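Next comes just one chain, in structure tokens: the form predicted alone.
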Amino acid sequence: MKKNYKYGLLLLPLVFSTLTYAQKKQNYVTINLTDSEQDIVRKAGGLTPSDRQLRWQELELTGFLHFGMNTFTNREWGDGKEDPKLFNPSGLDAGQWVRTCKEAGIKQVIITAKHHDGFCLWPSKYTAHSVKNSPWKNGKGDVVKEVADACHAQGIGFGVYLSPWDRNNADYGDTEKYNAYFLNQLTELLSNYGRVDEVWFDGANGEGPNGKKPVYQFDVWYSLIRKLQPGAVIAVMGPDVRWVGTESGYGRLTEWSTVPMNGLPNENIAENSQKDITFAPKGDMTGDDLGSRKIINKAKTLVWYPSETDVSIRPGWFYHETEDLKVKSPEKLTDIYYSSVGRNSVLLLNIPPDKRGLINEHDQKNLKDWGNIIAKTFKTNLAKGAKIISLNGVNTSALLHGGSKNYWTTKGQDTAAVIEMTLAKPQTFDVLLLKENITIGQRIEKFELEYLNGKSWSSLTEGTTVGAKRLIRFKPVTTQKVRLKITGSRLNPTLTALGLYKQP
């Protein structure tokens, strides 16, 4: 679906929007000519999400609705020519579509309300090219309000994805007309559906009639979501949320939520300081090191801009009839979960509805029998009962019933730390489960989970960030003793959550 935008990620400018709240509570610093590296990773580790990033990131998972005139065309990119009467779902139900997702734990979706066709999944008042001249309810359909009505009914998120990029609009390469137009477009969608979580953009952008490439005013646009739904986090080619830099699933092994973002004048700062403020990152947000010690002491401004995986379950974006055998496997999608939520990223998971407007059997089975592998994986904390130490530790409870109010953490200004924990009895476990106080910042660099073999003490998995949510998998041990050991932190390492599983 969005093979076009990775271009368009690096090329087009990128505004980026920042709230700080206090003194000590900011989405963004700038970096002194004065300042030591120990003072740049006391910055880095004191930076912490705004409310909007926040609730995004405990999601932890999200889900994609591809739907629109490719489905019916069999493309994945349209032309913009399609005959809106192509359009036609025999049974579309969008109860279904949520309810499937929310079933394998998914707790917010995106419908495709314009791809690059620009045919319209709400009755637009700017464009005949919409679902007000199909025969589908003849022409008195809406999808997008039967998504946003089906997720305010069921409990979970509701996010729009609008192309930037029109091959139906007569104007598109006329950057004024064009962006009037898109401005139209996108207050109907943030003025008459409710509550809107997310805004989704990626960079597509092609030549118009007139031969021409328009130039997108996304700052104008990220003012008016913030008017329109402050609570809103706009993604990917947004101030919000990042794109990792795949459509695998797979994320980084390190994964930083706070990253360099040059570019910002101080003044802007000092004039903007408890305000939206916007400006232009500059640089590849797509490499494998983001944020370590080398990368941010480099920097002018570092940002919290937390990143999300993106992956359709299917080899296409759009439903396609001869791809119902190639969806994803429960045992893979169990993987991309590790490898995406597992290193401090959210999971965007694409499934789109077929031809009838459902969510195809084969997509429905797999996704049900993922999500029963992960509820069984975590349904019980093996640490649950154990004898925790922490010598320098403060408040080690909060390691077992932790939250952004109750947590563990260092005493003083220590920022290493051993955590020793006798378990109620010996338990075999495979997965190792940690999370960060991320409201106060992501601090922890390096640590490493041992186990008591016998008399002496083996490593059985180290890694490096841990974030909103680390998960690690290793070979089943049995033992009654483990200890991880923290050897690097920015700060005073947190921790609201350990955790030893079994996978089934």
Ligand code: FUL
Second form
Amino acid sequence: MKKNYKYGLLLLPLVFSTLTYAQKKQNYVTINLTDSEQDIVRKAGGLTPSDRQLRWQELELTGFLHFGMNTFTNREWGDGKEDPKLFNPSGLDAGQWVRTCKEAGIKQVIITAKHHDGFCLWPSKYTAHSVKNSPWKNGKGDVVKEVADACHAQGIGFGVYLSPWDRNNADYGDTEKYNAYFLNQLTELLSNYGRVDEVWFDGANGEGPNGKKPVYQFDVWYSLIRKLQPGAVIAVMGPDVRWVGTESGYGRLTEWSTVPMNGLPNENIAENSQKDITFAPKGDMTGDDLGSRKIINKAKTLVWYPSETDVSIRPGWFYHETEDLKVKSPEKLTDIYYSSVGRNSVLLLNIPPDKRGLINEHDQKNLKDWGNIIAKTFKTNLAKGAKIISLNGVNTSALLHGGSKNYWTTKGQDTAAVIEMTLAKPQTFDVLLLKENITIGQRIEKFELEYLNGKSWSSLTEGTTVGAKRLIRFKPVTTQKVRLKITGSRLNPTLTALGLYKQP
Ligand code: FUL
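Given the form predicted alone above, I would also like to look at the protein as it appears in the form predicted together with this ligand.
Up next: the whole complex, starting with the chain shown before.
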């Protein structure tokens, strides 16, 4: 008896840690009327990304390529009346676009296959308003194919932007006819270019020639995408990736990937229960706080819906020669990196090719310098070789060599912890990096970093959410001891990385 009891006690921490490890994967959950506040918080902390969301989140840096009729007319929004003959890049090289992006650390690019003017960068069978009626390559060219092939050859992801709003199509305004047209175009893009990793829809919607706005049949489009390209995330007007809410490049300081799904009819939820969501959450996504306790407490359903931060390297989305000297500087891009990737978001940086069909020298230079700043900063984790103590922690070594299968967490059901690090030698640093193991959820709500300043501890920085990645910069300090205090978490907090870095 006694022996068994002892064994029982010894096994207890194991049982608890297996509980944290073996969690069911679920990217949305319904809140019951009988759920207490604590139940809701735990449900939120237990939501996880779908495989396609996880793949996308881990990219961190993605690129947007706004290119099309507007590049040649020097506009941002065409009206659809442009002559296809105006589209004539003199030296288009999609290989150069992809190489330039890749060298800056970008892991996936999205091409504007069709913008609001309706001009198609591929020879669509369903319209005359495309590259097939342009002088470029005597009407035999296909920009979408060139970009897809370059991405596949150079080993980065490929995505398409297809504007629902179409100012050229005569049927735009007629819901049935236009949706059939749109579905045909989507089928072409998702069938003829190999693997597609992201489909990006924006919400713009105007009146057609009949004076009406068509009703977009999003659910039909989503089903087609799931069927033809099951690995692709559907972004912005889509269920997998949420627009961060601004086009400035600056995400929220508190960024939850778990948010309420508002305004959805219950039947829809029931019907889709236990499946991946195929409908986009509605509601205002631009507020300062989309997912803290006070917000989720009022929710009916919670969903894993992570943010994407889109911004252009230039003032406009399309190339304009007059903006050559207004390309964002490497320092500005670095600031944007910390405020997007460093705030639990994926950066979607737009780099518009010029009239030649090349990423312009001005953009190239700043991208390269920016890539070098980021690479240099994160080359060496100054915490490497540190001695780490966390009294209620499990798997402490994972803080320096972690991953989704090997991560630091707490014993029992502890939602608070202190992690103390004694560095191999005194170091000067000015950046903190934290990563949660989001494969089992986003949980941390509050943390603080302190350093040993002589004989006493001083606060260095503090924050709320962590998620996929949290980066915080501060004035450089020199010390040999730091401690991270996690003071709030929805379930056992987890970390796969704790890094200290010095900016060049
Ligand atoms: C917006 C569009 O209207 C802009 O032209 C651009 O494509 C941006 C990314 O999305 O809604």
